[in-house]
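In structure tokens, one chain follows: the form predicted on its own.
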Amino acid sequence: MLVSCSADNTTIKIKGSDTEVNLAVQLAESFHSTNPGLFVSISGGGSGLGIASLMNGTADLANSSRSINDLELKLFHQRGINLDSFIFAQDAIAFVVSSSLTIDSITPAELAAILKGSLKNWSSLTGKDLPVNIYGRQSNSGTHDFVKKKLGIDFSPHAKEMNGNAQILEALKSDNSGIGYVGAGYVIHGGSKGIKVLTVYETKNSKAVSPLDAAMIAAGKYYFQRPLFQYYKTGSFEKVKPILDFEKSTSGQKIIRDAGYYPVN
């Protein structure tokens, strides 16, 4: 998605996380309105793609909804490239089902059983004999990687791999036995008709927390919250500094909050 285009020396190229792409576009549009001499181009494709694009020189900033991994760091080191990073927001992962499914809360242990494929029917959780259909992301997605690591699982081979958050939400609206995971910002701005966001409690005796509860996210109380990263080459700092400064500004923080994400104080 190209917000504006110009010569490379005045264009900041941002690629990567699909979780962050809509937010990045909103930030870039507002940034350009107050910095008309600078242009920002935005594209998604997943956190892994963003980091690879930074490595091969086709991106100035890599949006990533996960930390850079050891293999990626090794490849940058082999090329003599020094990196730095900026956490510009926090995100919460929402686990979403059809609004017709008779379940409102879930534990991480139950989610792990569902997503790895050992719990194949909703009967034990809802009393309804319905097969579980899993909607997830591809392996190059930072969201896929985050959920996998947080739950300590490998995903069921029967999980449907979708291209992005919006596609997952659309699938769930027409599947009354499906479950999927998306960035909370996509639920807030993607429309909630026909779907339900599950609250998550770490144990049966703890309070269930919603990924849409800003106060609980600020307090670090939601089990599936995470930082959103932007990686850049140390030598490119002066080029990307204007957009980083804007993201930290009052205007940038308001855009982050209004988009359904959580500013980093």
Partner chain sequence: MDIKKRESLDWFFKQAFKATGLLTICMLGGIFLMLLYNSIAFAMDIKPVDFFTGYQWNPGNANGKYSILPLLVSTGLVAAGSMIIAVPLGIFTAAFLSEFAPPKLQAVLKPVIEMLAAIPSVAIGFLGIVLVGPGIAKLFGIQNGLNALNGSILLAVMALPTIITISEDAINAVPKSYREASLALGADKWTTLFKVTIPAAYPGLIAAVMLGLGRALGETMTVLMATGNAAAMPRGFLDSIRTITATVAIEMGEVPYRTTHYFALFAIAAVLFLITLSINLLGEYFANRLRKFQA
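Everything numeric in this text was worked out from a predicted model, so none of it was measured. Positions refer to the first chain, counted from 1. Compared with the form predicted in complex with the partner chain:
- In the motion between these two forms, where one rigid part swings relative to another, the hinge among Gly45, Phe31, Asp91, Ala52 is Asp91.
- Domain rotation between these two forms: smaller rigid part turned by 32 degrees relative to the larger, from C-alpha superpositions.
Now that we've seen the form predicted on its own, could you pull up the form predicted in complex with the partner chain?
Partners and other molecules omitted; one chain follows.
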């Protein structure tokens, strides 16, 4: 499906974020089957690499799980390249605990204290004297990075680093003192027996928002959500338009939802 031909107008080259690469491949595969005349080549390598490739012309579309930074923007300006961006999905991170833990919602400040290791016991939050067990992702995961940056902390050295979302959920099911974070998509599709997704509220008066609440995510109200960007040169809009259109179509949105992200309308 993914044929990378020489530079021509029938191949759209997409590079960038490793977080999005699986989703991008699924989108490209079904895009190609509906548009057999157009080929899409996908590669990962990180958001930074994608943007750099866009600049030097080796990519038509750069996937990025962060917005472009000033330094990169300046480089594009120096070369006289105009950029446009498209948010094709929203990623939300869910904080999950065992369902036997008597806590339903949490603030970012409390999460920060737990994850950096300064709050080692559940007693102040739940009244139960249980040691906190942290299950996180490995440091090469975009989710790990996002949580770390959003909270502005370093993770506790006692935090376990698991291989993937599924392993975190598996561990939390049997550990009544654990807390972990996973992409919201992994808790939507069932497997939620024995675990509980925490809602997050920022201040005492604000409403606690669940990462599973699609309407709130669409409104940008959940604290741990991030847009997934696609950057392209303004001049090559016509070339990338078919795939952007596909991402907005119902079948594209279904793929995005199945991959565990929230499509943007």
